Structure formats: structure tokens, C-alpha cells
Amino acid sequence: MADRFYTPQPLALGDVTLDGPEAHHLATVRRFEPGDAVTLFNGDGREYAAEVVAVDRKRATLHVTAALDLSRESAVRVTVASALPKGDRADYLVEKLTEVGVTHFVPLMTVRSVVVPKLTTVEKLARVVIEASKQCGRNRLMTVGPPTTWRDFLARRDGVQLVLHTSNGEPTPVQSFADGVTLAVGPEGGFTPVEIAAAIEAGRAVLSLGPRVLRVETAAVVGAAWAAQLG
């Protein structure tokens, strides 16, 4: 696979000129040079074959060569909604969110959450989106949505919706998620008990993945990769 790189912009074949980061990271960075070969990619599904044409310290012109159709989709729907852990593990959490394959990510706020996210968060995760994508060769983003109170979450009505919650380690039922899944993942205290029984008034199957306690990353990671293999 070639050296992957981002744009927003439409792409089809022929010129495309990059600026900004993406072009910084070509030119100066990674230090390519007319003549060489690359790939882009706008999240529109497909990935274009590319040929550098000239470079210079804050944009790059490249040749546009082939528009391939080259799906590495999960074969299910997983969105995950998630409390945000602190610091850099909120990064890693969307990070390899990306990496197993989830197509949504909705930041929670809960009871017990230690980070409130903001609009910039939204858009800093955004980022890490793109990054992670570059590196697993994914021609789709992960779509991060608005922070979302339990409240809000609980009055969604999109496929099957499971809360993942620390117990005494029940066995999780196996079953087909070929209609796409939500889960939802707590914060480092857990949901409170008013929070569960919000969710299973509101009809969603709570489940455990095991007698350990998972950090919020952890567990998020282990649920998605978990539900994407059951469709």
C-alpha cells in the first residue's frame, strides 16, 4: 500500500493540488519528490492512485491516475457511544475504534463522566480520525457525532442498542448484528444505578464482557471488535 494521504476535497482523475498539513507532511517530512507514487483519499469509499508532480514547502501538486474501489468496511454497523477517558487515552479510544472498523462515534456525558467534551474535543477526535484511517487503510471515517447526554442517548432508536456495564461477569449472549449495533460504554466510575435502569426501562439489553473491570477504552475496543465479528 502506498504512502496514504488525506484531503477533503473531491477527487477524480487528473491534477489535484494538497496545501496545508498534508502537503507539509509530503514535502517536508516524508520528503517525496516528482515522480513518486502515493495514495489519496477523501472518505467518499475509494482510494486514488496518485503521481507527485511538484512539490515545493506548503503545497504539492499531484496526478490523479486511478479511482479504485477498494472496500476494508467491518461487515456490520457499530457505533459506539462512549464517556471520554482523560488525556491522551481519549485519542487511543478513537483511535483504534477506527482501526477495528466502528462507522459511528458519539461522545457520552454521564453522571459519573470526568470529562465533559466540548466542540473542539469533537473536532480534535475528528483528526485522530483521519490520522488512524491513514494508517489502517480505511477509505470511509469513522463519523464522530455531538456529545450526548444519557438522556438523549436512551431516546435513540437505531438498530440493536446494548449497554455494556461492569456485573459479576453473566455470560453475553451471542447473536446476529447483521442490522447494525449501538453500544454504550461507561464511564471510569461505571453508570450509576439510575442511569441502568433508565436504559433497561427503555428496553436495552445490559450486558457484561467478563467478572474483570475494564478501563473505558478497553472496553469500548473489546465490545466493538466483539460485535463486528457477529454479522
The other form holds:
Amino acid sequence: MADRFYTPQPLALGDVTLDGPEAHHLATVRRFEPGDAVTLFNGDGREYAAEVVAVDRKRATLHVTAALDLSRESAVRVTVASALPKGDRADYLVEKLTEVGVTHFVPLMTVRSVVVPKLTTVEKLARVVIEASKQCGRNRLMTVGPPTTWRDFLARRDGVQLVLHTSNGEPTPVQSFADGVTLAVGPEGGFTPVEIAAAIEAGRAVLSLGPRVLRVETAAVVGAAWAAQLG
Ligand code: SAH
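Right, and the form predicted together with S-adenosyl-L-homocysteine (SAH) of this protein, after the form predicted alone?
Okay, now the whole complex, with that chain kicking things off.
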């Protein structure tokens, strides 16, 4: 795979100009030159073979020579709704969920959440998704939804719905995840008994990942990797 660069623009055969952070990365950080081969993607599910035509410090002109339908998505549509851990660990969480192939991420607001996700956080996380997709080869971006309260989250339905919780997880019958699966992950303080009761009331199944208490980001990544394998 040639080095991958992202653009939000529609792509087609012919010339395209990159600017912003991607042009900076291509020209200044990686020092690509006219004639070099790169791969472009914009999240439409394809990747585009391109050749560098011209570079300056702010812009790069590329010539797209081929469009390839290359899916690196997992067979199961996985949504993860999770409380955000602090600082860099939120970036780690989103990076790993992108690598594992999660389709959609929802920053959750729960009673014990310490991080209140702001819109700027969401924008920053969207950038993490792009960087991770450049690295792992995904041609579709994991979408990042707006911060959502537990109550609003429980009002929705999207495939099989599981709540990861440390205690008394009934062994969850492994069901078909053909319609997708949604996993909810709590904050470091865990979900409150009231939140768990509300989830059960809303028809959610509680799932334990074993007797050890995992960090938020570990639980999210392990849960997503497990779910992505079940067709
Ligand atoms: N003291 C809290 C720990 C929370 S860990 C408690 O006992 O609930 C943060 C989140 O990660 C949890 O809310 C849960 O969603 C998930 N998690 C951590 N360890 C888990 C495990 N062993 N099984 C299932 N979910 C787990």
C-alpha cells in the first residue's frame, strides 16, 4: 500500500489539490516530490492511486490514475457508545476502535462520567479517526456521533444492544449480529445501579468480559474486537 493521504473532497480520475494538514504532511513532513506514488481516500469506500504532480509548502497537486473498490471493513456493523476516558486515553480509544473496524462511535454522558465531551472534542476525535484510517487502510471512516446522554442512548435501537458491566453479567447467549451490534461502555466509576436498571428496562442485555476490572478503553476495544468477529 503506497502512503495514504486523506481528503474530504470527492475524488475522480484527473487532478486534485490537497491543502491543510494533509498537504503539510505530504510536502513538509514526508517530503514527497513530483513523480512519487501515493494513495488517496475520502471515506467513500474506494481508494485512489495517484501521482504527485507539484508540491509547495501549502498545497500539493496530484494526478489520480485509478479508483479501486477495496473494502477493509469488518463483516459486522459495530457501534460503540462509551464514556470518554481522560486526555490521551480518549485518543487511544478512538484510534484502536478505528483499527478494529468499528462503524460508529458515540461519546456517552453518564452519571459518573468525568469527561464531559464537547463539540471540539468530537472534532478532535474525527481527526484521530482519519490518522488511524491512513495507517490501517480503512477506506470508510468510523463516524463519531454527538455526545449523547444515557437516557437518549437507551431510547434508540441499532442491532443487538449490549451493555458492558463489571458485575453479575449473565452469560449472554451469542446471538446473530447480522443486523449489527451496539456496545455501551461506562466511565471509570462504572454505570450506576439506576443506569443498569434503566438499560435492562429498555431491553438491553448486560455482558461481562470477565472478573477483572478493565479500563474504559480496554473494555471498549476488547468488546469491539470480540463483536467484530461474530458474523
Ligand atoms: N468500578 C467500576 C469500574 C468501571 S470500568 C465498576 O465496577 O463498574 C469502566 C467500564 O468498562 C465499565 O463501566 C464497563 O462498561 C467496562 N468494563 C470494565 N471491566 C469490565 C468487565 N470485566 N466486563 C464488562 N465490562 C467491563
